[in-house]
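Given next, in structure tokens, is a single chain: the form predicted on its own.
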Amino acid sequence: MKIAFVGKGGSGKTTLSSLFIRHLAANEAHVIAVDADINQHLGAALGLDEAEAAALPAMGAHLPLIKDYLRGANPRIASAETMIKTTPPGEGSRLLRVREDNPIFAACSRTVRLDDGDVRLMATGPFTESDLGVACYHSKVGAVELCLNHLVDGPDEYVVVDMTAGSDSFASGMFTRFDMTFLVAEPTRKGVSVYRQYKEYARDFGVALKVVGNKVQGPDDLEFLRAEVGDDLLIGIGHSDWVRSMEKGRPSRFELLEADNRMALQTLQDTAEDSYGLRDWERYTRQMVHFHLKNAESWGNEKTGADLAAQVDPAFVLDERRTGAGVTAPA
């Protein structure tokens, strides 16, 4: 299943995100962990050093890698010259699933050991200085959207993506490729403002939602967001001195995590599972469709010189299904 972090900058969406990891990991689930914010610090959280965070490989830099594996024989999609961030699969294409090597997880990610097992790392990269002054960062996440777009999961594999910050989700399609979204916020009017932007933005594209409470000291910050956010209020996580510890790059086991909050991860975990069970895969693929075609209009075809509304395949839908009849074989 798909997971996103959300929220306002220094909510603490990638502290949470990493706990959810590395509970997964626990849990002995198999988990692919995506930072797509442009400030990295997914990797840092999850206990990497300095050198080793800053060694990940970007998804941004592999992007033509990328779009020429999951092209395939699609016969649709002339060449991954003519593939934008949204290009939806169809009959020939290569999808990914989580348990597999292929080219694109060997160039573009990193085994993460934890204390309870590993993870697969993948991150967008960070602004290059050929970047600074003249590129948007939604061209790095582009590439986090292409992969999530042919990828199958199931429902005891996890995809968890730190997302950028605030409502710079919708600048693309990506915020409708989850089966469950923790939008983090605080207990301030700063903290519950994303979320009600949030809210509106996915109203028409059936998000799943639930917001968790971070830095909550006491029942009143937890009536505040219960009034601001109503029965989108799903948890509420106050201090941890295994998170300041953790911060500070002295972090002790994971098994050490206070109990109260282990508890509040395994409800995270619960509602995502709940969800999952409710993925419309007809729905999913359709709403792929819609964004790539806007994408195509509004600057795509453009861009590429191709009517890239003709690469959707009209009878494709992406399921679990689909392990390779019809869907050229990972290399």
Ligand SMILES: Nc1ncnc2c1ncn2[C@@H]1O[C@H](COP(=O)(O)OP(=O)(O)OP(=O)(O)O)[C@@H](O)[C@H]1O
The other form holds:
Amino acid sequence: MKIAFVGKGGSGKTTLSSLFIRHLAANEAHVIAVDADINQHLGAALGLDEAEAAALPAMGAHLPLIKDYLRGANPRIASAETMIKTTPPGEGSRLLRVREDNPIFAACSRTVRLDDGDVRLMATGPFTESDLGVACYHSKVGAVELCLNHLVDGPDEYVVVDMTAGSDSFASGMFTRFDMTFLVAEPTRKGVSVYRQYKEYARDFGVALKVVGNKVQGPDDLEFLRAEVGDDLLIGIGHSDWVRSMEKGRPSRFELLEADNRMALQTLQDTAEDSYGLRDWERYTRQMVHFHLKNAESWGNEKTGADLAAQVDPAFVLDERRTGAGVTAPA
Ligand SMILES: Nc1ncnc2c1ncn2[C@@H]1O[C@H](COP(=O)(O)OP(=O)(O)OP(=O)(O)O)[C@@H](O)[C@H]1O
Ligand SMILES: [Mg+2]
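Return one more block: the form predicted together with the named molecule, after the form predicted on its own shown previously.
Zooming out: every chain and molecule, the one shown earlier first.
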């Protein structure tokens, strides 16, 4: 199951992603955590110290390896150079499984030990001012998108992405890759403005979107959110002393997280599971093809000098029965 946390800067995406990841690990789920935000803080929120976080491999730096591996023996993709971030898998492509070992995970992920189990952490790598709006920014996020599009995930396997709600994710189709998108919003007008923009894109593609109110201080805050987003409001999360003490560098064990916050995290998990149960793999595959054709036409064909529409394998449907081509070993 694939889950994204999006929202305005500072709303609490990273905090809630990290709490959710810890909650899943405590429930013995298999988790890949992905830091795809402009501000790369997920590692720190999962307890890595500065040196460990800085030493995380950057997916953006391994794009050639990622493309070469995923392309596999797919005859429709002539070379890694003609593979763009939206190139969909087809017969012969290598797929990824959450619990396997493969060269991409070896190069781009690190195991993070939490109180209640291990998770895999992958990070796009830091974005610099000069990245924004140019090719390397797109390729960093593109590395995540390629992996999501080639990933076959089962019901007890989670990919949790801490993500920027930027225009890039709308142009490429990244925002349609998730079974559930949690939009983190503080109970303020600015907090819900990102929701409106997201909702607009989401509507046309049947994206499952729920608002998680954060830093909610009382019934008045919840009423405000309810009035602004209606039934899309899933739950409100209050200030957490547990989070605050972690921020002070005095982390306590996850089992000491406030009970109401723990219950809220369970609601998030239940909601994501329900939504995964409704996943339509054919539609999922169709959407990646849709965005690929769009990207091919608008810039990809010109950039690569190839007809990228020919990369689409019309008979291919990504689904749970397909296995990765890596060496399968439990995480
Ligand atoms: N429920 C909460 N209780 C206590 N502190 C919180 C809570 N949610 C967020 N915070 C604090 O608010 C700050 C911003 O949160 P966070 O970094 O998670 O936001 P973000 O949306 O990821 O921001 P950015 O856009 O910079 O990536 C952090 O200092 C975090 O510890
Ligand atoms: Mg963040």
